[in-house]
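Presented as structure tokens, the chain that follows is alone, the form predicted alone.
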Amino acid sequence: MTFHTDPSLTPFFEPKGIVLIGASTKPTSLGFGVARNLVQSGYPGAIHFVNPKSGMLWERPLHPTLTAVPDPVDLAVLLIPAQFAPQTLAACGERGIRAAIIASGGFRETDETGAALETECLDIARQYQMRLIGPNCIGLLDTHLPLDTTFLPPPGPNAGDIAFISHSGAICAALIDWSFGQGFGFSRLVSLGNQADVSETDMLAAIANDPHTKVITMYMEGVKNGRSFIQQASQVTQQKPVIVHKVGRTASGQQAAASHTGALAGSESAFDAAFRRAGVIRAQSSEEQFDWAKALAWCPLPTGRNVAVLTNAGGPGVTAADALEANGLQLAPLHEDTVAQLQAILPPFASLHNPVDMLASASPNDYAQCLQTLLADEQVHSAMVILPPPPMFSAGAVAHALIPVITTADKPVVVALMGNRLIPEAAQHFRAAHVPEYPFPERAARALAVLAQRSEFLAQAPLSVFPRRRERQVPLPLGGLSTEALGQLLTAYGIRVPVLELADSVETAVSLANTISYPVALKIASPDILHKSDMGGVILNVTTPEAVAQNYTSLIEKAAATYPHAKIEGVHIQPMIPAGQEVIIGAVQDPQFGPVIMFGSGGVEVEGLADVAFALAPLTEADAHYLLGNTWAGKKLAGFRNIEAGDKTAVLDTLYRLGQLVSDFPEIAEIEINPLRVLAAGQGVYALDVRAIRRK
């Protein structure tokens, strides 16, 4: 599949000629470093250098001005003081150059003056229909063209099949150096810097179109446009895996949240929901990211989660079994024919049941034969080979025997190559053959789990949202979002709300209670008191007119004493709803990804329990089932011990409806139904208490 890529990005990866503005003959300067890498990378196109001092550099002339540079040139690399960048970009535009990398610093990352310079550069670029990478970046490289516009010290990375897009230049430098010791190489690498123009979203399709790239990895500190990223990533991940290491996990601004949903839905919850919607795999570290990238680039995908473990020692086998289960995998049950074949190969005291322990005497041939046997078992979907240095053979010899079996298999095999001094030869063999090897079974197990996750993602039906349109048109009130107005809005979307009447006097309260019929619930009515139960503002099972009058007066007095500046409108009278399970559903508007739905255990302890999950709105069927399947609140809807099963279908329907509501009304900053009373199967749900706030 070819992805639609903005043709304006083509000169970054297929330039006919490159000009470096700011080239230098001083060996310690960055301008020298970029010039060196351009020449030594083997780039086949034209390379031009500009420096007003003239002279020669790397057997090429230093041109005093851009106008003196001969054709062809369609990509400019600027490594000049920030204050000269605008005029230099304008000169590039006049020359007809439509792609530029501003490697210099001194822009938005420094101060307001730098930010103004960056804005000016962007304005000039737009004037000339020019695309910019940077500023404050190290540029890009392509190991297969080849091309290297960075100033990083040589040697550049080995050619490989893993692409890397980064918001940090320093991370790029560190990973390139680290990759040499890990046995993988890069296809393309892009440092985006400040992203004045070209963003991570722009780069996704351009990288995905590269035939040499099998896996796309990203170091991300944020996202320029969340919904655009989801849309682009959703298309890319159908063809190539995307693994993101998103940093900056500390949530900010939560203290100002007015609802439980707002307090619990930090920005990281939105990122998790967005990545899951788009099929992006989220790693917690760079090490984990590239552990998984190697497996995805070099292994076939499994058809299930059954794993065979082959080892020459019992302890590592038990470790592997624990790690597999912890990552949602399981030991494969071996067919009796498989066990019989293993018995014919191994000594009498070997363990023939998964994990298969061949004992310390296992030879290279034993490893190869046993692995071949395990992979032939239809109940085995993938395999982990554990290789501590054998006492009587070299680890290198074992690796040499295993590689033909692994590389011809149609099932994934990863290796836990344990040790240090005795394993370099084996590691070299595995890496040359593109067999993923890890120092411990735990990391190998996590890689197998990601392979299974990727396989399941590709096998699922295409995602589509489940719209639940308004059953009747109700505008959002211009003023405050009162309980009555919210009730009308929920009702318009088919979310059942119990009868709710406002009493502004004792007499009215008694009259309403008599009309509704007993027992009733009394709730303080105030737009300024969001968490009524915190002040004892909810009284249940009131059964007589006398109790209604007494509790009305008590609620009004207590609210006035607790919140002296709050507007007290009176007391809401509501019928008591039949018993059932209580959950919370809510939504917040994330500044990047739009509305995010929360579901979990409801009631007064929701923040303490933190039994919640999040998904983007409007919801897909997969999203809704994820919310229920990843919370105790959702799981116990099926019933648990003395807890009667709840109406799961009605809960799912309510989630779809709330997701559509907040998508239709982006001016709602937060909305929360807590609790949503879930009755027995087939009896539906009730939104017992709802609160919301507008965007400021």
Second form
2 protein chains.
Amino acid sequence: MTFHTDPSLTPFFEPKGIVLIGASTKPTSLGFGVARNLVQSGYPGAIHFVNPKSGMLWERPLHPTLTAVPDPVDLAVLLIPAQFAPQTLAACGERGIRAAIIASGGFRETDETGAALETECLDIARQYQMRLIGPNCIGLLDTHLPLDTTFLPPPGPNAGDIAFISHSGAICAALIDWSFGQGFGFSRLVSLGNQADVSETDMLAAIANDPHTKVITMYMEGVKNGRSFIQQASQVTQQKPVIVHKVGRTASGQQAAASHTGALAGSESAFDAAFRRAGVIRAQSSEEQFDWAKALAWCPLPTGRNVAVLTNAGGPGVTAADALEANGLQLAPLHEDTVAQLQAILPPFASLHNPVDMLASASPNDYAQCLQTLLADEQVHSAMVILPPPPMFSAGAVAHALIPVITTADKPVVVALMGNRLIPEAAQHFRAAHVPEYPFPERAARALAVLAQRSEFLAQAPLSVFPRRRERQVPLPLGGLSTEALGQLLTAYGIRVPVLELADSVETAVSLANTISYPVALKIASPDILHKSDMGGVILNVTTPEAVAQNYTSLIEKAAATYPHAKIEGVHIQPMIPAGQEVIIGAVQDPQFGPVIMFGSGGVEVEGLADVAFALAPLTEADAHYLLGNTWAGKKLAGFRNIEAGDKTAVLDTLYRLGQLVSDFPEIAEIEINPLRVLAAGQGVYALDVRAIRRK
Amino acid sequence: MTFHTDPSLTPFFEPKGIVLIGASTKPTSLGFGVARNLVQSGYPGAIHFVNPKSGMLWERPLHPTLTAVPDPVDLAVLLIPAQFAPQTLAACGERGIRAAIIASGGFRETDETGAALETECLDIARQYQMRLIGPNCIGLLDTHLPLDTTFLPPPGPNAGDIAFISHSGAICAALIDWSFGQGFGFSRLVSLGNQADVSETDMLAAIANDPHTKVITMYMEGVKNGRSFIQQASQVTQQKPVIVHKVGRTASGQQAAASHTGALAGSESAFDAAFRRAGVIRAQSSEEQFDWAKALAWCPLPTGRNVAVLTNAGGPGVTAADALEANGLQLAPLHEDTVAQLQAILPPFASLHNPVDMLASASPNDYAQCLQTLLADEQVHSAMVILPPPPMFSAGAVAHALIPVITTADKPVVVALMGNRLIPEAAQHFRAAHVPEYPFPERAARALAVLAQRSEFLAQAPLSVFPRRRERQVPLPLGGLSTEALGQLLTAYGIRVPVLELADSVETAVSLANTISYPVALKIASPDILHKSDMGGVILNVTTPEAVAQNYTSLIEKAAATYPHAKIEGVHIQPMIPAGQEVIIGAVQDPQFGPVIMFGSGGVEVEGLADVAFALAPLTEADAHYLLGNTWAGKKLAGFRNIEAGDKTAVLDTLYRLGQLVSDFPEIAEIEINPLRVLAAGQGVYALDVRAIRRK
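Switch from the form predicted alone to the form predicted together with another copy of the chain and give that structure.
Shown next: the complete complex, the earlier chain at its head.
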């Protein structure tokens, strides 16, 4: 399994020789720390130090200049004041070095002088075709090469199979230390800092190619290029799970919006849609992230959502059952043979049905035999073993008995190992055997749910990430976003709009209505009035020429009174459309991820009810079904009580078409069809009203 | 602060002498374990052992019978086979003992023989006016008396200020062991077992009276008597926080329901409503429960929701900001004087605005000074200190510097102490000083949110738990639940229903319509058709006698065709009601908590949209406002876009009235007004349709 990785990134993970510029003999300095970690990590290549003062450090000479450093050297780590970075980087370029980590701070994160220095560094790097990690980062480490370019106090993390890519150096430091108590280790870890050059997306494939890495975790504060992140991540997630802890909701905030879609979207909807498209799993905390990473790294994937729970007490069993249900899993029904086998093992009052409660007397052997029995049941897809310290046996002995059963099974087994002083031996056994254990059933249940989710994701056909881009379907340049222009645009994309005729006088209105035939609808025509029905600007079911005349006049007067500054063009006359369900379909341009489609319950209450879902445009088939499957508006299209089923196929088709339209016209900032009238199956849909805003 | 505690419970917590019946010299037996814990706990009163074999145990004689046990003895612990329990309990009664813990299993949790033994024990206990904990439990402990009647392997839990009441013995055992790693201790702990006599509700006040207990936590699988739990808990929560981890959602399941309200309610809605009424905080896991208990036990309460975040790195600060927002808290705006003072302390590129990022160089003194400065700001109500292991200093030194600032503050401060190997000293300091620390900002933020919630709860006027019960307002015995009878019932409770006249022939229909005056509505009249509009059984806006005649006939024919077995009484004729918003108000009888009221968006889509909220009947004022404040239907009553405001006062009034009605008529299993038409302010409401089901 390999991904296309820019070969320019290779020296970061396979350097033949490293030079540390700014190595220091002062034990409290960061330059001392990096030198120590380089040497103590056991890095097998050449390590060189540069410091103008010369002398010795870690049994190596301090070279006064870079030119004095002998070959091989293809990776530089810079720990020098920011103002010297550009010239030093240029010297690296001259020396033939094509990869550098600037660990120092004092760049874009401080002030404009720092930002200018960062730009200068980037320019120099480009000039020498050099790749740059940082500045303002703690570098990277690989526990298998091994390599450690950080200045973090030893010990470095345990070697493991989970990689970590981070926009925060402090989070790296904290998680490395935290990991010692969690039983997992890291394969590779990269702190990206200011990302002057190398971004999270660049790093993703480079890390995915690492054979020691089974799961990739990311701490993310944003993405540099949304669409390219999705392209890259989509390929990686087909092979290895990617779990992102994305923060910065607060910072991203909400922009003022002109449509319901704009008001409801916000950048987090786009991130969620992007992660779903790319198959990325989103965690809400570091704790969740690594709870799940352990399970994904260590367990086979389940073939379904049926879970067997094995416990030695009732309470934790009930807790587990609740937690499974809350996470979309279910208690496996047990085959009668399974029940009979359990009965042969267990005492009379044990509970033989799932959750299987062996009672407090359960021995290590009981645990092992019962688990083996449960895992042999075809209806069981995964198992949770609950292990509070048993009153009569040591938890360590139970772990010892369970491990051979778990590690030879082709189904995932997680353990709720509840306690502290009575469980360290058991924890140690499980961790050494790569059996995920959690302090409570709730966290174990969520890990099982993530395994099921990953399994279902891989069972889908590989995604075509973005449908092939087509030529714009309308040659017309997008003029003013008048109702007529938008109607033409929708029509060009095959979205049906009702006949719409503009009347600019009472006489024209009556004449048009006579031609269209009654009943007709009248709508105020003004590019400046977005929410027409809010001002009573829509009159339905007008049945006579007299009523058309009367309503024409009153609409014009009302609009002039309500919006004295609006340009009022007249009144639109439309035929009445057959009854049906009504939905909203909208799109906004997200600054990171481009066009995002919204679907849901429409009308004026859309913001209050918030029965909406989002996906990236252009839509994939999976996206379109997600939109319909995750909203009440979508579910209702199949019919509900006296609400007749609607033309679901036409709604799906319209979703694709609007998705294509907004992909083709990035100049549209927001567009919204509300309502989209959905007729009976086979009868299609009508875009009854459409509004759009041009991008500023 | 004292609560009325049944004095019969006193011997459980203040025994003058204890007898263990079933004490054993066999070290692997439970009877040995209890003897060991009684003696080793340091219990200051008399400890006696009974065992027919006689001999010595823990330097005490084994008495062959209870009669041989000397005074004082007022609490018995029984660890004997179930079949001997009744006679032994009787002997305790004869001996004058009025409190007993039956730790043994083999009762109701096993089979019918066990259940019969349990009933026999209860009968004997009642006969001697003796109180009983268990059977099938692990007993109780009090770390301050001290007293330990459990057989759990030593050491017993650390002394502390959090009490724990549990329906599961295994959860007790696991949490005691787990607590050693968490830095909190227990004051009292009770395992309730089968609750033959003493229930969670009985225990609540007894434990609340304990001066060493600051917070009460409960692991709950159900309640014995819902209303009495609420009464008791409501009094306790005015003085001490109660945090319940309620499990058993799956077991409680959903009953088949005849109304939307019934379909949406389920027993968890009733539990949530009950906890809200009683001021009980509901946790979703043990981890949450004790995260929150620590904060509530150790921190002063905040006077608002503004939080200052103090960090030495950007990433955890962003994480904290997100987590605060997600939990309904906000970053405190800082006063300019505060900013100026921070500037004087911190280096040039530190971030002086909330989150305050002191940068990685922050010293223990920087932490302390900045926190002091932030806490002095009036706009700051609480603070979160983020402490990943600082690169230049020990986390322990930072903790040491922070603690005097935190413990002398009148505002709550929580710490996100991130790491493992580098933080034990800091953790120890914080725990000893009763400063709550959490491994990540997310968990610290939730604890702060719970403190704010508790503060707001106490700021309310003490609740009158249930409004005073009144006499039934209608003398009429509840007959058949026909539309007419329900209309009369609502009318008697002051809920307006439209005039409703039954026509049993075309002629009567026309004559009634003429009297009522046009337009009128026609509705099929049948006690067997619950969802009338689903079958087209409602015709609105009928304007002429001819149309009344025609619709009468077609309604009768359609109903007969759709429901061939329904009793069809004719057609109801009603005046048309003015337009307005429409909501649903319903009620169901919950088996635990009695009548529960539902309010929300009505119509046929109520189940799909699930825009509903629940509260216990009769409603308090706080409940009524909760129902309106937590649904879109409620918020919309204030008006939204072109939806005019509705008569909110009348809706509130109707909620109270329906709440009173269902409290008065427990024989009504489900009742539902859907829709309730809400007219403009001052115009009142109409119950347009009502249906009800009698309790089976």
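As the structure is a prediction and not an experimental result, all values here were calculated from the model. Positions refer to the first chain, counted from 1. We call the rigid core the largest set of C-alpha positions that still match within 1.5 Å between the two forms.
Participant: With a threshold of 2 Å on the C-alpha, tell me if M220 counts as moved between the two forms once the core is superposed.
Facilitator: No, M220 moves less than 2 Å.
Participant: Indicate whether E621 shows a C-alpha shift of 2 Å or more between the two forms, with the rigid core used for the fit.
Facilitator: It does not reach a 2 Å shift.
Participant: Superposing on the rigid core, do we see a C-alpha displacement of 2 Å or more at Q87 between the two forms?
Facilitator: For Q87, whose C-alpha is compared between the two forms after core superposition, the shift is less than 2 Å.
Participant: What's the distance in angstrom the Cα of T508 travels between the two forms, core superposed?
Facilitator: Reported C-alpha shift between the two forms: 2.3 Å at T508.
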